[in-house]
Structure formats: C-alpha cells, structure tokens
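First, one chain by itself: the form predicted on its own, in structure tokens.
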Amino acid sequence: MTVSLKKILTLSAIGLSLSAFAQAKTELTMYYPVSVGGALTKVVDSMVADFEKQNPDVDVNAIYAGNYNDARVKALAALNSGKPAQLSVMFSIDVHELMDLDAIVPFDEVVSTEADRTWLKSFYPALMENGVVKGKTYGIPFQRSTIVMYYNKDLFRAAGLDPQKAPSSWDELVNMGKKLTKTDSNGHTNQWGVMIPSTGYPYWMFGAMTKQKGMKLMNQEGNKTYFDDQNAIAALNFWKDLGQTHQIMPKGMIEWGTLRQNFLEQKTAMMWHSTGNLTAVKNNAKFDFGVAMLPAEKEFGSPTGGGNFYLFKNSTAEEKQAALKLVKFMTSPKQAAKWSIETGYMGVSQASYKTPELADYVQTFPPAAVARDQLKFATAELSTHQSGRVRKLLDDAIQAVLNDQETAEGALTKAQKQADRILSRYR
C-alpha cells in the first residue's frame, strides 16, 4: 500500500468517526417568549451556550418566539408541521389547554432517579400551583414573576411623602396617589400618582386585586371561574375608581408595553408591573426608585406569573432525556441565580437565593428580594381549560368597565355566564 493511499484511508476513517459522532448528537428545538422586552434573548442564548459546552452530545436550537401568545402558537404549529419542538417555555397557565391537546408529558414520567424526583420538589410551592395537575408535574418554573409596585422615591420626597414607605393598603394608595398627581396651570395632568396596565394582561392585574380582596378567580381543576363574585365586582370598581373617581390614574387604557417607559420618564410616580422589568428599571432609571409588595385590602396578594418549561409528548425517549437535562440545567440554582440577576425575574428555588452570586446581589440590591418575599401571599394565575378563550372574556369585561362602557357587575356577570358555557363540559 502506498503512503498516499494510507493517508486517504486514514482521513476517511477520521471522517467516518466524526460523522458518527455528529449523528450521535441529540438535537433539541426549544421555543421561548420574552414578554417584558430588553436583551433577555441574549441571556437565554448565553445559558444555552453554556449548556452545550457541558453537554457536547446535545445541540439546542433555542428560538425566540415573541410574547407568550406567540410562543404558544408557534410551538403548537410546529407540532403539526412535522418538525416539532421537544420542549418550550410557555405560559404557566397554558397547562390545561396543553393537556387537553395531549401535547405534553408530565415530568414525573421522564425522571428516573431519586435525585430527579428530589429536583422536582425543589421549587417554591407557589410557583408550582400552575404546573401541577392531579398530582403530576407538567410545568417547571423558569421565567417566573409576581406583580410588584415600582415607585419613584424622588417624587415621593417632592410630595412630602416618606420615600422609604410605599403604600401598603388601598386607602394609602389612593391618599398618596392624590399627593403625587400633579397638574399644570392649564389643568393638564403632567404627573400621575399610579398607573396599572390594562392591555396585554389585564386579567393578571385583576387577579392581584381579587386576591387582595381575599378570593381566587378559578378552582384548581380549571373548570370553574368566579368572575361574578361580589369581591371581584368590588375589585373592578376599585380599579375603575382610581381613574374615574380619585383621578390618580389616567382614565381608559394604559398600555402594558409602554408603561415602563412612562415610569422612567416620570410620567407616573408608581406603576404595577412584572418583576421581570426590575433589571431594566435599575439600569435605566435616572432617579431614586423603590420596589414594594402590592398594597393590601383584606390581605396582601399577587398572582404568580410568567413561563414554565413543558416537555412535548411527540419526542423520542432520547430527546425527552436530553430535554430533561436542559431543563435541569436552566433551572439549577446557579443558572436561576444568573437569570434572576440579569433580568429581574425571581430565582425559582430557595437554593438559588443561597448561591453566593444571588445572595450578594440581594444584599446589595434589596428590591431583588421583593418578588420572592411576596410569594407567601401569592396565588395561582388564572388558568382554565380553553384558557385563551376564558381569559379573553375576562380581559374584555375589564376593558369595557375601564372604558366606561359597562358596569362592573354587568360585565363580570356576562363574562361568568360565557365562561360557564365553555367550562361546563369539563366538570
């Protein structure tokens, strides 16, 4: 055999080996949403890159899919296209709908070791309320949040208010809001006391107010809503009164997507928004600001929010194990701490707050702990069968009331009747 022929055979053998190695890789496609804007996609890309370095046998195609609704639509469309994703981050409240579609598999059926089962129980219980159905875990918390109150301490000082004390009750919210609302000589309001977004996810904000009135919007089975409860009606009347009666908030709609900028431009002294905005506010505010739990009526409260990891059923056993490995990595204490610091979303486990990185961060920047501390007053986010349809009924009712088109009692009673028609088949 000539030297040249030996080289050719050797190179061919190497090529075959490399080809076999490449074929041995498990490829995963993962959709994920970003709902609060900012450079969060870069954070996800960085975490995925770190995972691939540690797991060279897995390739991850992480696809930013828009907001939560976009992510659900694209992930489900992929299932029907013949090129399904193996996992996705989607609304934590999508669980019933995904189960009805027979699209997802519980993590309990994929984990195999005692360590895996211990991991399943390592997350804050409040963050699991939307992910566990009939004793099985379908959703693992990732980009999770509660609603918090951001407030401008400089404007508090200018209004003669204690900058270290945010309103802790609805009455205080109204009274402080009146002192913080400013009008010019023409009667034009150039600074509002508070803004609460009423587009995007109005049912989420409403869920905070109803929790503060001591009630939940649905049952755990997701087949019954309580939209026409007297406490729900009172909560919606309170929301409307902030603009109509107390005049500390603009009347009508307040946009979810532009509210953060309104706060940064000091057009409002307080805003209710996702803790997922925290790092963006921290990096861009030109004033002294604080973060507080939402004010109480009968009790404190906020729904949890954000996205969970789901595993899709239509995957091979190898793909499910690789997806499980990725989810465990992304929710590990170290990665959860990184995600929380770089975004403002909360760490999803107690262990994440015990990492040196997040422990030091919370020590030097206490607002980072508010969403976590509020978890003890939190409730599950509105989640039902046919969640999108039911949620829209409530969103439409809320917006009709805030736009002064219907009464709270009329709009919520109608929404409840329509929700009953949709959900009765699931009881």
Given for the second form:
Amino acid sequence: MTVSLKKILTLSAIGLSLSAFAQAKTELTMYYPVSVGGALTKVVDSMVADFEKQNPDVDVNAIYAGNYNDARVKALAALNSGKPAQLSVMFSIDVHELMDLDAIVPFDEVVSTEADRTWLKSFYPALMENGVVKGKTYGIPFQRSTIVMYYNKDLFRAAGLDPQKAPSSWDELVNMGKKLTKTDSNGHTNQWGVMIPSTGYPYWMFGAMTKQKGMKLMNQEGNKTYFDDQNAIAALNFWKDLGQTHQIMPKGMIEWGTLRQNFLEQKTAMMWHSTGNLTAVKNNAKFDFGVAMLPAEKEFGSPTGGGNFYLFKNSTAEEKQAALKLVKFMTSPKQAAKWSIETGYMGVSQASYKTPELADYVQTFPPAAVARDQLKFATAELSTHQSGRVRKLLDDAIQAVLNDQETAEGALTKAQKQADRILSRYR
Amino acid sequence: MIKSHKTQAWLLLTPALILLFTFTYLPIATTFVRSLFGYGVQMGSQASSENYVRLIEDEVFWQVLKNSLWYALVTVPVSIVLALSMAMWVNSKLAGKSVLRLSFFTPTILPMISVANIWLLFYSPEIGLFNNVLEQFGLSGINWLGNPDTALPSLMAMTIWKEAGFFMIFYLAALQTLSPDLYNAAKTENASPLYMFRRITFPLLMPTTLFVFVNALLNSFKLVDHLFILTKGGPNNATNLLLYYIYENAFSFFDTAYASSLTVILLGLLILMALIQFGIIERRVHYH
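Mind sharing the form predicted in complex with the partner chain? What's above is the form predicted on its own.
Full complex below, order starting with the chain above.
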C-alpha cells in the first residue's frame, strides 16, 4: 500500500515536472514567403528542424505563406487577431510601412551583448540598405537576391558568339540579341534574344536599368521618388525599344512566373531573373548555361531584392530573445551557405562564402558567385512610405509604356506626380 | 398561448439572427463607418467624404468599375446560354452521355487556383498550348494575358469554361423534371423543335434561369481568385476587377479606409442588382 502510494507520488512528481518543462518551452510562430517556385519550403523546414534539435526549449511553427504580399497579409492578420507571430520573413522593402504600422522593433533593442552587436554588422552592407532606417536595424537579410542574367551558351555558340562572353553593356546586349533572335520564313520568331519580365515585379527590373543609368529611384528616407528623371525616362525607353525597335524581345508583357520555363525551353537566349532561380535552372536545364552580371550603361547595377527577418513588437521579452536566437541561427554562415546552395539565393555574409561547403560549391559552379560579385554595384530596392501604392504607380506606368499605351515621359511624369501627392505628408 | 408561440419563434430565430448580425450586418456597418471616418488603417474623429472624393478622382477606380461591368455583361449571358445548350445536349438520348456529362462538369470540381495555374500555361505566349495550335496554322502567336486588349477577354473565356459546367447541372436537373406529356402533346400537333423549346422548355425553365442568373452575376463580382495567379490585375489595370482592387487597397496598400469606401460601392451595386432581379424579373417567372 505504502509502496504504491509512493509510486503514485513519484509518478505525479515526474508528470508535474514534465508539464512544467513543456510550459517553459517558448513557442515561436514565423511566416515566410517563397517567390520563385521550387521546393524551398523543404529547405526552410529542415533548417528549422535543425534549430529545434539544438534548442529543445524553443518550438518553431514555420508557416509558408505564399508570395511576399501574402506573407505580409498573413503575418499582419495574425497580429490583429491576437495570435501573433513573433517574427517573420517579409519583403525587405516593407520596412517603412511596417514601421508606420508600429508593428516591428529594431534588432538594436533586442540584442544585449557586444558579440550580438558585432553580428548585426556581419552582413554585406548592400543587403542592409533596405533594412536600416535612421541608424537602426529593422531587417536582417535572409532570402536575398540580385537580378542576374542567365544565358544559354549552346545558343550563343550556334549564333557564332563566344559562349564565355555575355553582353556587358546595353549596346552589346542589343547587338548580340539581334544575332540570337531567330525568325522563320513566315516572319514568326521562335527564338528571342532576351526576355525581361514585366509582370510580378516590373519596378524591380526597372530599378536595375535606372541604376545602370547611374541613378536611384528614391531617397533613403523613403519620402521622395525620382520617376520623372531624364535617366529614368531614357531607361524605360531602352526597355521598350528592346521589343519595339530592336525586336530582340517579345512586345508587350513578359510573365514573371513562366519566364524560367521559356528559358528552359530555349525560347529565349537570355533572361533577367532573380538569382533565387539558380538552383532550379541548374537542375532543369538540358543545355549549357551561364550566369552573368546585368549589362552596364553608365555603370553596372542591380537592385537587391528579397526577404528580411523582422521582429514583431507585440511579443514577450523571452519570445524576442528566442526569436533573435532563431534569426541568428538561420543567418549563420553555415546555414546561409546551405540555403544558398539549395536555392541560388546569395549567402548573406562574407563568412558564409568562407565556409568549406559554399567555397567548394562556388569553385565547382562559378555562377553561384555572380549575385555576390554584383553586390559591389548593387543599390537598394524601391522602398518608400506607402510602398505598395507607390510601387503600383510605377508598375502601371512601366506596363502602359511597354504596351505602347503611353510615352515613357508622359507615364513617368504622371506616376511621379501621383507619388508626390502620396509622399508629401511624410516629408 | 399566442404569446408563448411568439417567444418560441424568436428563440428559434435567435441563433440565425446572432450569426447574421455578427458576420453580416455588423461588418457592413463598420465598413460604412470606416469609409467615412477612416484614413489609412487609422480612424479619425470627424466624418469626411474624403475617401469618396478620392474615389471619383481615381482613374484606376473607373477603369476597374468598367472592367467589372464588362466582365459581368459577357460572362453571365454566355455561360448561361452555354450551360443550357450543354444540358439539353446531354439530356437527349445519346451514347456515352455520362462521360460527356462528367467532362462538362470537371472544370467545376477543380479549384479556381489550380484552374488558373493550368490556364496560365495555356495562355503563355511562347510555350503555351493556344499559341502552339495557332502556329500549326501558320499564324503568329498572341500575347493573351500580356496585351491589354486581349487580357480581359482571356480571363472571361476561362471563367465561362469554369462556370458553364456548374450551371449545366441545374439545368439538367430541371430538364429531367419536365413532363414528357407536354412534348408528346406538342408532337401530335406537329410542333417544330424550336417551337417546343420556345413555348415549353424555356418558360418552364425560368425559375432555374433566375436562380442561375443570380448566382452567375454574384460570382462575376465575387470570384477573383484567378487574378492572383494570372494577371494580378495587369497589364496596367486592364484586368483589375472591383473585388481585387479592394483587396489590393486593404492588404497591399494598408489603406483600409479607402478599401471600405470601395466596398460600400460594391455593396451598393450588388443591392441594386438584387432589387432589379427580384423586383422586375421575378414577376415574369412562373413557378409550377
């Protein structure tokens, strides 16, 4: 009798301590987007599983939430509903709006040790441009990219071009593009020189061309845009001319989502796309392909792109520390290297390219380093207050011009006027 | 005695009333209030017509409204006519009609998102099915979704394909309830098939037509899932529809106030259409 009583007591004691242990577990909810297709969710899941193995006291629900827009909608909806996420990967350019909504805290307020403060500075500076506002770090780079030029070496050879030499200037792009465009006797083009996507993220592609023209589309405070600058107008005319005048690119819209397939089916000899597509192209291309930096006009250039980690304000100090631990893990050199190899997104820090894994990979597969090398010439992605609306103004203007509904000057002047109206109250 | 009946009735109605109130009337009221008081995601203390003034000045809004009306004007009648013809066809005695019925119905079973993903590949200019077919005839391809002139009609075609099969089911069910006696009688009078359709089938199907019409019209305003996959409202708003524009404003631009005023407009449109449908058309419908 006494024995069994003792047993019961011991058992219940164990039970109590177990449940206490379970309660001590910090639960984190994190939303993240995927914008380029492929099995990226599996990669995130396995990284999160590794983190949980190392940190048994933290439980992470990583939820795939669609594209960048969807991820933001879901994270903010969760925030409003009282079952908030503690951190999320969201568009790097959402930073001004998330601050305006008072949804996020800077990492500077969460880090405590000197080591952590050094960690904040361990990333490529170009990747921090969209994450630092007024000296404080709100976004830590994770799935980051630049636009790169994929080109089909087999088609280059067939056209009598040097397969090791991708066009490095706008003029070369046009000249080579003409050689690479193949039209049959009916006047039907079955192979194009180049395709630049004009749906999905047209403002992003445009940001590359304006950078190549030596200008920026907005100021660092995100309250002024320069859409009607002469260089911007010239850049948009160049984009339009690729289709209308030079006829090395299809006229009208080129779909972001199906462009990779076009390239893989050799309908275009070159495409501009996110480096986040690299591993998918590598796995599926049945031809010899290369990756190059985007061609230069006045200078080389591409905007950075992609998603940053954000910490949400509405969480306990304990949760914030756990979230910080997760962000540090996910962006650590080793994990960043794994992420880069499996997706094509770039390693976010210099240290990640020094890991044996990524160093070897880059050695055997040089295209993996192009996005990184291009960082020297990179600029911030278009990011302002009321980003979504301002972005759409520019997107609509670009599409109107490419579809020959308006002139570049007219459309961009109108977009600038409307952007001014929206942004004037943030000055 | 009467009083207790009344109490009982109210008690029975309560759950439905609570649901209606919480999920329908209350949101409508808050939307209306927000459209007057709100700016951005915040609420002001003073009512103003600012959001509605903006709406009138907003070129995109007018384009979106025009798109939505065209979209309804084309997809609703075409899918109804198609549904009726398909139903009459698979209702007749012909071999393999169950296979045919199934194949007409298949688009309905598929979720809109998957349908859109399939059609995205059909429409794709270089690698898509439609342009490959055109090429076989020596025609040059069309940039279906990329050209502002063809983008909206392309969306309409897909919607009709998706919707017609669903409405066919209702017509088919209705056709099978029609008494063969009427047709036998008509036959003894040597009535032509067209005459039979005009004087027997069509009038007797009117209740179904009304039902289908109401649903088709509502769907044409409510269904925007495919926009997320196919065009995102582009190029240059050529395919932007009212509900999608509301979504964009509320969730991409964080402008719930403006989205609310757009919602009020959408609601007004739907109420107006409901009034027309039930007030005018229903008088011409004979139930039997």
